[in-house]
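Given as structure tokens, the chain that follows is alone and in the form predicted alone.
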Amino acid sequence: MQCVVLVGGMGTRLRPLTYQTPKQMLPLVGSPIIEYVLGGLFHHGVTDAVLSLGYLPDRFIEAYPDNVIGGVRVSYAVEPEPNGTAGAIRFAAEYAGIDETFLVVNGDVLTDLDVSALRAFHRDRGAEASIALHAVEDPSHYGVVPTTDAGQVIDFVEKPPRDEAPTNLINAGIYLFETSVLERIDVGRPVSVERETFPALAAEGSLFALADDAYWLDTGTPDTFITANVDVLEGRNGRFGPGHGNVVAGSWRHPSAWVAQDATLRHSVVDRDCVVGAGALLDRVVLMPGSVVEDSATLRNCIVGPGAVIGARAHLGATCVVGAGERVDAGESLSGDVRVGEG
């Protein structure tokens, strides 16, 4: 099975983090989040993978040379500029040449939703289209599709109100077309398949949704990013990182990392090459190469950019995320959301 996957977003909830990094190249356990979403879909039978890239596309071809993420063979579609959720899709598409029904997919959604299940509800109802669903607690942030019994989608409706929302299952991202829905979505201009080629698709009755309780995660904030990291050490979504074989009490380090001895580490990450002070305190923090926390620093659910400095005392709590190669100053206290570095 082919597939198109959509990394072409700028990762703004994720400043200053995103600035230089794509958020889907962004370290999970020691690994991108693109490995992880690859890596699923790999279990599921896709052998090729389109990247739609659009922001900071040479992250991602530098990264993988021999064209080869979480064993699927990928190529890169390079758009000379953005065109929505839909025309990056058929730029994709058309510039990999797939010619049958292909699986679409957002780059930043951690799952274990069955593919194959996805696609014999697919065959089975005929559909041009069909979306897997999700049911959430707060609908509000997400496109909402109420369906009939046999999965036929009612309509679609766009970030509702949370009290307004007629379902909360919401679009969880993972999508199967038939080409033909190509062919719907206009070129030279900016097109979104959640606002207007989903809608279009439903009035017609061609648009199909499957709910699934699977395992689904979508990475793009730093309290969903820190959960995913956090999941994947607890090995809630079945798969771990290649450094799983680190995990002490909850926590991963890597070999190159050095942690004080009387640290204390509870479900936190330590990327290659950190170093972790004496007597400081993490808990549900991640630190990405090169970054350092000093003595007796206490950092709680938060983000330490590569190559930042934690002062020693400095006390940072949710959710604060630190940007690439910035200092929080020994003995500073921060929470409530602070981005150091996003400028």
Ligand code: GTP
Contents of the next structure:
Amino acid sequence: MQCVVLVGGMGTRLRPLTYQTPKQMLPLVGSPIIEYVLGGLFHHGVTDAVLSLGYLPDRFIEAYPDNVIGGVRVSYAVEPEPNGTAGAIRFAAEYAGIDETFLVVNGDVLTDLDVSALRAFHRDRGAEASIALHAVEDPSHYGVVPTTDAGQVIDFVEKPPRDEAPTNLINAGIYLFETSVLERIDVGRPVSVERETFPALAAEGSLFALADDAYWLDTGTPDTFITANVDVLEGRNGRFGPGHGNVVAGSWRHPSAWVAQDATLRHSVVDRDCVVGAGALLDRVVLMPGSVVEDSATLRNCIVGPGAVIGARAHLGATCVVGAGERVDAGESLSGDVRVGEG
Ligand code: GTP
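Output block for the form predicted in complex with the named molecule, input the form predicted alone:
Following is the full complex, with the preceding chain placed first.
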């Protein structure tokens, strides 16, 4: 089965990390997110994918010049201009010459969702498009999708207030499309699949949706990005494979990293060429390659970008994000969603 993977977004919620690196190329326990996403799809029988690129496309193309990611053969469709998620799907599907039922995946979602079950459901219902659903506690940040008992979508409500959400089942960012959906997407103007294409299909009764209770996580915010790392460390999304070596006492260190003997690591990731000084404490922290945590610094629920330096005795609390090459001074105290280097 062919697949369109959407990876062209700007990833604004993960700034400043996404100024230099597209979201799906950020490392998750040492390997880019995209390798987990495509590795998971390969496991479910996907052999060919077209990456729908827009923002910083060269970062993908240069990293995978042999056109294979996670076992999947890939091609690269670079949008000439951003035309929304539906515009991106149409452009990529036509670029790849897709001419049969195909899968569409948001490239920042980690999941072990059963693609075969979604396919069988889609065929049985004679759907024009089918959406995988996932149950969450608070659906207000997502597209909420009420259905009939048979799975026919009644409505598609993008980001409703929490107390007005008709169900807690949300759009999991994984779809099956017939090629006829492409003809519905206007060319030459931005079209959102969530705000325009799905509501139109739902109104005609040709959109279906299937709930799945598999592992699912949208990695697109600092908190969920940290959770994604911890979940890999804990084997919760074990199927995604890479990066599992070198986990010691619940944390992962790249063999080239240097960690002082009396430093404490809990549920943390210490990537290539990082340094962690004496007496430092890291709890749910992701250190990206080449970053340095000096002696006695304390970090909780933070992401430290590539080459950044956290000065001695600094305290960083939830949820600090330090951009590439930035410096937090010795003794400084930061917390409360601080972004260092956002500009
Ligand atoms: P935020 O700015 O933080 O919301 O992130 P984002 O830009 O990635 O948007 P969002 O998380 O809503 O996007 C869901 C998926 O669609 C991600 O995998 C994005 O990379 C992708 N995406 C969003 N907009 C576009 C677009 O215009 N073109 C392409 N090709 N992909 C897109």
